[in-house]
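First comes one chain, alone, set out as structure tokens in the form predicted on its own.
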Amino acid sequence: MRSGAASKGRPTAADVRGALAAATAALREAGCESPRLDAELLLAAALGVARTRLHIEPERSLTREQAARFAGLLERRRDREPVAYILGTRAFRHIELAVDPRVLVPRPETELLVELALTLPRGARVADVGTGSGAIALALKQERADLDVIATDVSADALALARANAARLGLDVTFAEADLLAGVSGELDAVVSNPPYIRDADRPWLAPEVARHEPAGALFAGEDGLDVLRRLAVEAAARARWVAFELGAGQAPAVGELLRAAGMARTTAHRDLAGIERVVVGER
């Protein structure tokens, strides 16, 4: 039974309002960028309800088991583990992906790469290099069933998760364990990729969610962040008429030059919602 204080609307640690207040303060102190949102997502998961229920029932009491479950999730977030890893899922465009420390957490800016690839001709054969969770490949297949999509990754662990995502979503994508395009036979119409592009020296400046928890092999690419893109530009330009790469702030001119040197007649840079030149497209 609720105490008299709780019934009058004053928060206690045992009700939703009080649990959220305490958790938000703890996450703010830990340096999380969105402490209230994170607290709501984790509490909803602990209760097994939609997040909207928290606003509808702020005086709902937590059972001892729910409080303990929430405390465990909260402690992981205080250690700056990404919310997506804690919950085990991440929304990307129109699909929900399982994610864990084997793969990067899909970012909203990567959706720009998908949007650009959606303009490909009907029936195009597309390779997604470094697929990770399968976000790009699976989003493309979900929105363009006519595309023939192949996804590669050098990590067997990442591919296992990508395959599981494809099976759960019922999407027919071919997967290959390979370095870049080495495992892809036959002609390609397009190559898309969100490769590692962070400079090794930038590691100390990354958010703890990234530096501590996400796979380093999917993040870092040498002194200037272009080690992988240098190889990929040559391989992709030799195999496809259209390529699109995600990259970091300030890298677009260098990547455009790499593609032109590899034989792409025209390159264009596309900005994300933050105004950063996030994707470079090369065309023969």
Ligand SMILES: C[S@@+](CC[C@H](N)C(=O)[O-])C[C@H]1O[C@@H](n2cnc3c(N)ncnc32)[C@H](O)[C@@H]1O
The other form holds:
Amino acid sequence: MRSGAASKGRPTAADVRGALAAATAALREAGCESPRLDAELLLAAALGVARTRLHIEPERSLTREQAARFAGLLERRRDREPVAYILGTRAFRHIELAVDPRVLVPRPETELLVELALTLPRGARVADVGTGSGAIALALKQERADLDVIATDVSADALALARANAARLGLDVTFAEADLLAGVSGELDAVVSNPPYIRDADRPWLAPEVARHEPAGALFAGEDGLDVLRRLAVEAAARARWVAFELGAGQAPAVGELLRAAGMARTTAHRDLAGIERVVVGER
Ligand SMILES: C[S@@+](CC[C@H](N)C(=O)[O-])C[C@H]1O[C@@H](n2cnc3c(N)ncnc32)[C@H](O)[C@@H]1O
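The form predicted on its own done, now the form predicted together with the ligand:
Everything in the complex follows now, all chains and molecules, and the chain you saw is the first one.
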């Protein structure tokens, strides 16, 4: 059904252009950082079309069912639920991961950790500690089929989703429910991890998307944010010749120190696209 004369240039809430205008205003008012993009992603999902279709057909009318579906998605976003949870999926390097509130939404800066691990020697045995959705482990396996990849998490809920992602993507990764590396036996060449590293006291400053919707067990790590990294540095340095940890702004010197104290001869901090020292690599 077309909305006829009303859709010629002038937006109506019943067509794509009008629905997007109204939704963008509502999301801006709710404090969302990228209201137009979010509105487009949600409307495309409600219509079951690619986002580019919205630009090609701005005058396309919404059916009552599509409008109701869009209103439902919009309501969730106005409550600052991450778009990735609402859509149920997130792109990470070359793979598409299912995501929901059981796991952290994989972040673009974590792709740097994967990039660094791509330099590992052929056939290396590598453990991803705190795998969440499986992002790091699965991206690594997808780009380097020769690697033997093991992934751990303390959260059984997160592991269930990571396993489902591995099965859907057809990637052969071994999963273990474990505290850090406790569930991993045998020799390891490398350990990679994006562990919880936010200071408990920083909770009030976090965006509502993070504080209200992402799992606390994936975020917080004590007074200085290093509770998990402190233990992991010791375990990983004892087990592997090469480690790479993601961390928060300002934590690189302390984590480099932890790794050297644990026996790593050389540590290097790598900056993300925002210029923040985001990953520390330790080598024996
Ligand atoms: C920041 S999230 C990272 C998730 C995923 N690797 C990513 O980069 O998107 C940290 C993950 O570590 C897990 N975790 C927290 N403490 C852990 C521990 N002691 N041992 C294993 N996993 C842990 C959490 O359940 C969560 O899934």
